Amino acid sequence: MRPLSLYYLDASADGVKERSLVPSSHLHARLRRNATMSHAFSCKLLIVGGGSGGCTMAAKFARRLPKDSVIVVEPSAEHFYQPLFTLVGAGVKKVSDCVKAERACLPDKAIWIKDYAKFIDPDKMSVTTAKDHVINYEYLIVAVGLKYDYDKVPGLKQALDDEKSRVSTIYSPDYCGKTWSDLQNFKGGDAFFTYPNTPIKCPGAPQKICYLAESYFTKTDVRSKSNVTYNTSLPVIFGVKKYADALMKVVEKKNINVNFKTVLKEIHPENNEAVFYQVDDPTKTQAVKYDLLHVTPPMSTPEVLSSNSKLVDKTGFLNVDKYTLQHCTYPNIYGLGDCTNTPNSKTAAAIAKQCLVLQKNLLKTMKGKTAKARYDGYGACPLLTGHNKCILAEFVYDGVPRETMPFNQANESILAYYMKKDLFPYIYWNLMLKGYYHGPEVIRKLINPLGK
């Protein structure tokens, strides 16, 4: 006979392709059918997302809790490493790279049920997926991401479906492939590359493949012949000044030419024209003409948070403490990763160490105890600046560094190309999916212990 753990539902199909059959114990998952083929779920705890910050506290929990005390939900057969999609836009790596199957990055221990959530109810503390399972939990952890609105710049989801569009954006397995594409077949002219006026996750992101862009266009000897734009919607190049200090100084080598606060506002694929608004005056627009356009849509929470009144601010982020990640008004739900309010940069780094202090914080909490575990809002950008050259930043809240590695990381290294490219993820699927990372901080102590 299988584990039970093995078993998930699955909601893409009528109906239910398999069930979990578990022991009757208010400390493990219970489930029951009934005539219209949906299904009710009790569960110690719940992790509604099965992302990095998902998968991360699957593991830690399935350790340390009964068998089946823990379920997942996640609607994704397959688990991408997000932070790997630039290199696959600058030809680096692949697509397969960065993929494993969803159900690979969960413990045994766990149930996966493979559906939406459409509804939480924090009152009753029941979870309501797109299928109509209904899920009872006593603790609950929210994880469930950014989703990504092509829809807000017309002409966007268009010039994406178009091979031929020269439209492209790394941040989808779907598309970031086409940025490679685009790459190759650009032989001069007007590049841009733009950044939302929106919260993103990997905020660096969008400048990275900008710099690899123009990287790849000297080494095929296009680049005296075209025009490169960085169209930012933020007032500087990047938040902490030490790193945007020498980001722009980066720019200025590569004469690449930065417009900020500009906002791209649609799309016009069938003449290869893009327009973009001031942030400060949204009625002042302009548009241009391009030979490429790299775009890094707008993002926000999905459905299911930003329009639940009782869990969000006023952005749609779920509110919790910025420091015990404790949600402000249910204590029994925690937040994790993008889809809070936390004023930390969106990153895989801030999720690793956001974890510890979540696992801290809920043990805590199931035994009716304070949560006093605090996050220092640390996260990590590996900025690309080109084909082996990177700038680390590090850095908590309030914008200060925080740099592990023994020298200045404002410089462009070889070493910190090479952490981004094959050590982090390394570190990502073997390590910390499986709960045991949770940032460098041990690290920091051994190699610099003076770092600041």
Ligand SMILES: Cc1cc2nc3c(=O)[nH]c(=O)nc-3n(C[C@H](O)[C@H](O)[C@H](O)COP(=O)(O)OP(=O)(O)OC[C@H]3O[C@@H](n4cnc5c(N)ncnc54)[C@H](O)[C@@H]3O)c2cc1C
The other form holds:
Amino acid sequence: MRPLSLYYLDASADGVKERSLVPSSHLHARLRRNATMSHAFSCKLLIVGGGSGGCTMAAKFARRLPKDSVIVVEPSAEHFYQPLFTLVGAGVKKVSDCVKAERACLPDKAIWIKDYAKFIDPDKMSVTTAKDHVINYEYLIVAVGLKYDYDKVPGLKQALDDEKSRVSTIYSPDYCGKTWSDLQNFKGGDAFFTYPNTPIKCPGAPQKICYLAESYFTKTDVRSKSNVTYNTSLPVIFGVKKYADALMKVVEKKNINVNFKTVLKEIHPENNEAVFYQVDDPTKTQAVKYDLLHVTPPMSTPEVLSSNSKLVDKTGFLNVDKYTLQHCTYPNIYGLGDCTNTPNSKTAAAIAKQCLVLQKNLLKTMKGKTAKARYDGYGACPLLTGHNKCILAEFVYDGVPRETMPFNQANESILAYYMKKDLFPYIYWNLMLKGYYHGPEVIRKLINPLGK
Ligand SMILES: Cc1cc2nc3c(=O)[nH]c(=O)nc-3n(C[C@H](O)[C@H](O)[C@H](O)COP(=O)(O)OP(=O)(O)OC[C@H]3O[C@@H](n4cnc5c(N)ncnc54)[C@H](O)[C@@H]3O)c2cc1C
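Having displayed the form predicted alone, please output the structure of the form predicted in complex with this ligand.
Let's see the whole complex now, leading with the same chain.
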């Protein structure tokens, strides 16, 4: 047995590499190695997924528990601030503005195993990774986010990978730069923007890029030669009525065609043709020619979760209590972020609020007490409606608005645009990922101490 903090495991390489890190005299997490180079670990807290939620919780618990008590399993060497992808697609930011090394986003006191979790055994309290490392935990946080199911739309992946296809998505760092190229190359014609028939992260983003594209076409004088269409699987433009009403005025003003309950079925990139179906009658299809197509791909939870019937509900999402974030069957398991079945808007803003609830409740669970802190469903969506305009939607469960600013946030605002572009990324990298940001509650109380 050797102190684990001496090692950083890179399981993405052919073999497992060991690299010397900061030597430690602590022995909280333990490593055993067998002849096949797979390892066995044990730790107090295991976090699966080192994205927005995973890094935030790692920072919080690495500070509170002894060194090496926290292990994070995360395969990616890079950490993206995804909300900026929309502005990359609109030509305002670059992909390089959205990324940092994963190591820099994790606390020094946590151990990072650079690998995929392959199987979670909640009864044995262990996780097996793709490289067959076995990690035994006392407590588990699941934060694996969502994956993109490009293959559910025949022709989509091929079109995305073809530089000249005029098909892109802001949802991936691989393709959001292509959205910006496509906007620049668009010289008029038919531009389509889609919203799929699955839960997605940032449900506002598919229409944000539509508004930003329209704003760019207006600036570059191609708007008068183009039709802009937003096809959404939903029956409404946004899930919160106050903002939906405001957004319907935006689409009217911008003369954007909106087709509800309309879903992208397949793409024939060789003919620049997209086929849509109606939610109410999937046999009803319509083929359209496009000059630009922005696709929001269907999404689902990663297989490590969706295939584990003990952990998920029937939709394949981690089955947690929507208030406490504690797993409905296994009290030593918690979840946060996009992969859980809490009925909030799947956003980084929601995670900021969830992380404090999870911290309080998990600490109680660790002491054998009842989890009592409650997540109110807070989520926020800065709905960019142009190159310097934004409707800053903030709301809690059941679509109830919960605004922070001392003005009606359903109105388009320049201030909200700059908050989205500059302030929120700053807060994310410098406060949230370090475990110090829990949403705008404090600011709301300062601005409006008596409450609205
Ligand atoms: C285009 C776009 C615009 C957005 N705009 C906004 C916005 O304006 N405001 C806002 O608040 N939010 C926005 N979001 C949403 C926000 O980025 C996400 O809700 C948030 O990042 C989710 O965090 P998470 O931790 O749940 O998942 P992620 O941050 O996606 O992290 C999940 C992690 O799990 C890892 N993982 C996956 N499978 C495994 C496995 N088997 N084993 C181990 N690790 C695994 C992944 O590599 C990943 O690092 C936007 C997102 C996009 C894509």
